[in-house]
Structure formats: C-alpha cells, structure tokens
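We begin with a single chain expressed as structure tokens, specifically the form predicted alone.
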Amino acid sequence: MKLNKVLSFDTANYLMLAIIGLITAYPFYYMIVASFSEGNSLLSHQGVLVRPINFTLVAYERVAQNPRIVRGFLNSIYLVVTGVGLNMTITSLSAYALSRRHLVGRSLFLMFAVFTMIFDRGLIPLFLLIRNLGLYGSLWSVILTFAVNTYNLLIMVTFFRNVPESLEESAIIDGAGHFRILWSIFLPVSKAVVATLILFYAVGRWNGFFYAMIFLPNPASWPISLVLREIIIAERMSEFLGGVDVGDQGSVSETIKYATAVITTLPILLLYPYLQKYFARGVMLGSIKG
C-alpha cells in the first residue's frame, strides 16, 4: 500500500514538473519556430504553433546582413570576455581577504559589502560620477559599473572559509604568498563555485541593456542586448526592410524580431552546457556550507 502512494506521488510529481517545464520552454520553442516562419502566414495564423509555417531563412539572412548586429555581438563579447575577466579578479581577492579570520576589521568590510545589497546607490550620483570620470559614452562605464556583485562575493566568501585550514598552513610553510596560495590551492578546490559565478556574471553582462542604454550613447558601441531591444520595443527596422515591398515589411519585420532574439539567446545556451555539472554543486556549496 506504502508502495503504491508513493509511485502515485512520484507519478504526480514527474507529470507536474513535465507540465511546467513545457509551459516553460513553449514561448522560446515559438520563437524559435517563428523565426523561420513567413511572415504572411506567421501574421495569419492562431492557436499553438508546431512547426514553420512555409519554411524560410529570410530572417536570419536580413540580421546576418546588419553591420549593427554584428557590432552588436563584438561589442557584447568584448563586454563579457573583460567584464567577467575583472568580476572574476576582484571577486576572487575580495573574497579570500574576506575569509581569513586574522584579517584585522573583517566584520566592517563585509557590513559595507552587504550594505550595498539593502541600499542602492542611485541611478542620478552613478550617472555624475560616470560623467566627471570621463567613462561616459565608452564600454568601460559599463564594465566598471558592475566590477562586483555582492551576492557573488558572499557566496565565494562563505565558500573559502570551509577551506581546510591544513592547505593553507601547508603552503605558508612551503613559503607559498598569498597570491600563490589562492591561485594553487583555492581556486582549484572551488571550481563548482567558480564556474557557477562565471555563469553569474557572463549571463548578466551579456543581457544587460539598461545601463548600456544610460551611458553609451552611440548605437555604434551598443551590445546586441540593447541592439535587439530597439527591434523589438522600438521598432527600428529600417536597416533591415531595404529591397523589401512595402506592403511585405512588417510580415518580414516580425521574423526579423524573432530571429534577432534566438541569435541573442544563443550564446548563453551554449556556454551553460559546458558549466551546468557545476552549477547546481557551485550554488549548493556557496549558500549551504557555513
């Protein structure tokens, strides 16, 4: 009897999660399916959408063609490659002082990292310091922005303190640095966490838009995450519609939308695989362990 409820729990359990997770990934299956849509009869038909309707790459071959969507891409790669490089960097030195427990006023350094999380610093001072730096309109105001998150930084701090102390002493003994003694032996021990605060951080840099949007004011050094976000909600597609018969543009404008957000979406699908056996591990190990 004990063994039946349980199967019929677990039965229930696997049909519920099934029903979420294809309530779930349904909305980017569409987008992807659309985008290789016609447009036409993309605009004409309702209901669930299976398959293309009259399979056709025009969508991808208009964003290919768009000199602003490949400097969208270069620019947002140069944005993940060196911003994750610094969050990494600074995350990484913060978070192994923050974890030695001689380390004189440890307690006040982490009360101001963790104010930081309860009072934000005003979207109005960041921009004047911006300004007065002289970051304003280069990618670097962007990068130094976010050179920190301090969820991250906790997560890594609590993690470095479950470090056997054994390691370390060892290596001081050794005559091993500080600096030596992180890159040898902390950070080796610490991949799961790692790899899941590079996931953070790439993810981040590479959608974000809303400040990028503030202090880049030159569609030239926009990231792709902005770039699609004028297709999408303001709707400039001039560049894209040239040769195209005007009572055809906003059938093709429409698989254009689509197939601008699967290009946009794609490079992140394809990082996560080789970082998702971390990932769960890295969260876990970060928020648990004390």
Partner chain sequence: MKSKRVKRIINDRVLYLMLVPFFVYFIVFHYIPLAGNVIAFQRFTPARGISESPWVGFMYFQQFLTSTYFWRVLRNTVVISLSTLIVGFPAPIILALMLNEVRVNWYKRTIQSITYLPHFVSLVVAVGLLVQFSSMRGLFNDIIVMFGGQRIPLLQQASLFVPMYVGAEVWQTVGWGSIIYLSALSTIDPSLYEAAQIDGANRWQQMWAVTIPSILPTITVLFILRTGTLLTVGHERIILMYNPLTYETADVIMTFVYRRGLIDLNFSFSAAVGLLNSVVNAAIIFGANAISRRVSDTSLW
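After the form predicted alone, can we look at the form predicted in complex with its partner chain?
Coming up is the bare chain, nothing alongside it.
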C-alpha cells in the first residue's frame, strides 16, 4: 500500500517532467528536422514531425548562396566580437576602479550607474541621439548603445571587492601600476566571472534585434536575427531574398526559414555546455550583493 503511494507520487512527477521536457524541446527538434525536409512534402505534412521528410540539403545550399543571409551572419559575428571586446574592456576597467575601497566618490559613481537601471533613458531621445552622433545606419550605433550593462558591472565590482588585498599589496610593492594589477592579478584570479560576463554579453549581442531594427535602415548591415525576423515573421522572404525562383518559391522558401533559424541558433547550441555552467553561476553571483 505504502510502496504503491510512493510509486504513484514519483511516477506522476517523472511523467509530468517528461511532458514539460517534450514541450520545450519539440520546437527545436521540429526546426532542425524541417530544415532538412523537402519543402512541398513539409507543407502538406500534418501533425507531429518525427524525421525529415524526403531528406535534402537544398535549404542550406540556398542559405549559403544567399548574400543577405551570409552577410547577416558575418555582421552578427562582427557585432559580437567588437561589441563584447568593448563591453569587457570598459566593464573591467570600471569594476576595478569602483571596487577600490579608498576611492573618493565610489558609492556616488555606483549610484550614477544604478540610476540608469531604474529610470529608463527613453526610446525616442536615444534614437535622436544616435542620429545626431551620425551613428544612424552604422553597426556602431548598437555596439555603443550597450557598451556597459550595469547589472554585469555590479557583478564584477562585487567579485573584485573580494579579491584578497594581500595580492594587490604585494604587487604594489613590486612597483606594479593599476593597469598592470588589473591585467595580471585581478583578471586571472576572476576567470570564472570573466567567462560568465563574456557569455552574458555575447548571448545578448548575438540575439538582440530590436535596436538593430530601429538604428539600421539598410539590410546590408543587419545582424542575422533581424534577417530572420524579416523572412520568418514579416514574411517578406521573396522581396527580401530576391534570388528564389518563382517555380519553387513556395517549397524552398518554407525550408529556408528553418535553415536560417537553425544557423541563428547554432552558435548558442555549440556554446550551450559552457552557457549552462557559467550562466547558472552568474544567476547566483547576481543574487549576492556587495
């Protein structure tokens, strides 16, 4: 009797979790399977998709040949590499200075940053600023608008504050300056938090589309997320991609959507083991306050 009850509690729980897992995973599975399917068969298919229908790589061939999609992918890589480089440079320099307890004005400066988290700067004034700075249409508009994330900065300040002072003191005795101490002591001992923040910033940069959408009128400078929006959500595939032949437009354009979604998600999937490890740590770091 008792054993029976325990079993049913566990069985129900395991079963429900399995269903939750299926509901979460299926859309990704579908996306991958659909991208390898033949367009017309996919369109006429109903219900759950288990494996590719009439396996073909044609969608990926089209994606690889399409200048807009390739350009979008390269733009996103550029955005992540330069953007995260800038993010980490400014964040670590600021976090180092702001974590020095003797710095006059330290808490005032922190409040200066935290205030921007509470009071939103406003979409319209930001847009007008970007235009006045001559950044409208340039990828740098997006890069510079998010040069520092205050939340990430606070995580790093908290972490740097806990670096043992003895390490710093011995470096000062050796005649090292602040830049040197940051580079050869603070960053190496904070590898975990550095990795966490790089991933935080990189995922945000890779996935972002909203500010690219408002700052970049020219599709040639769009990141891949915005290209994907145009073909899958705005449904402007044929105008946008141009090169799709009229004859097979319906069928191939359907699978190109999925193939583009797959390559947009691919970097995230490849990094996923690291993301899981470091992000979870980041959530915990964020909950500790300095």
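We call the rigid core whatever largest set of C-alpha positions still superposes within 1.5 Å between the two forms. Positions refer to the first chain, counted from 1. Since we're looking at a predicted model, the values are computed, not measured.
Comparing the forms between the two forms on their rigid core, the Cα displacement of residue 22 reaches 2 Å or more. The Cα position of residue 43 differs by 2 Å or more between the two forms after fitting on the rigid core.
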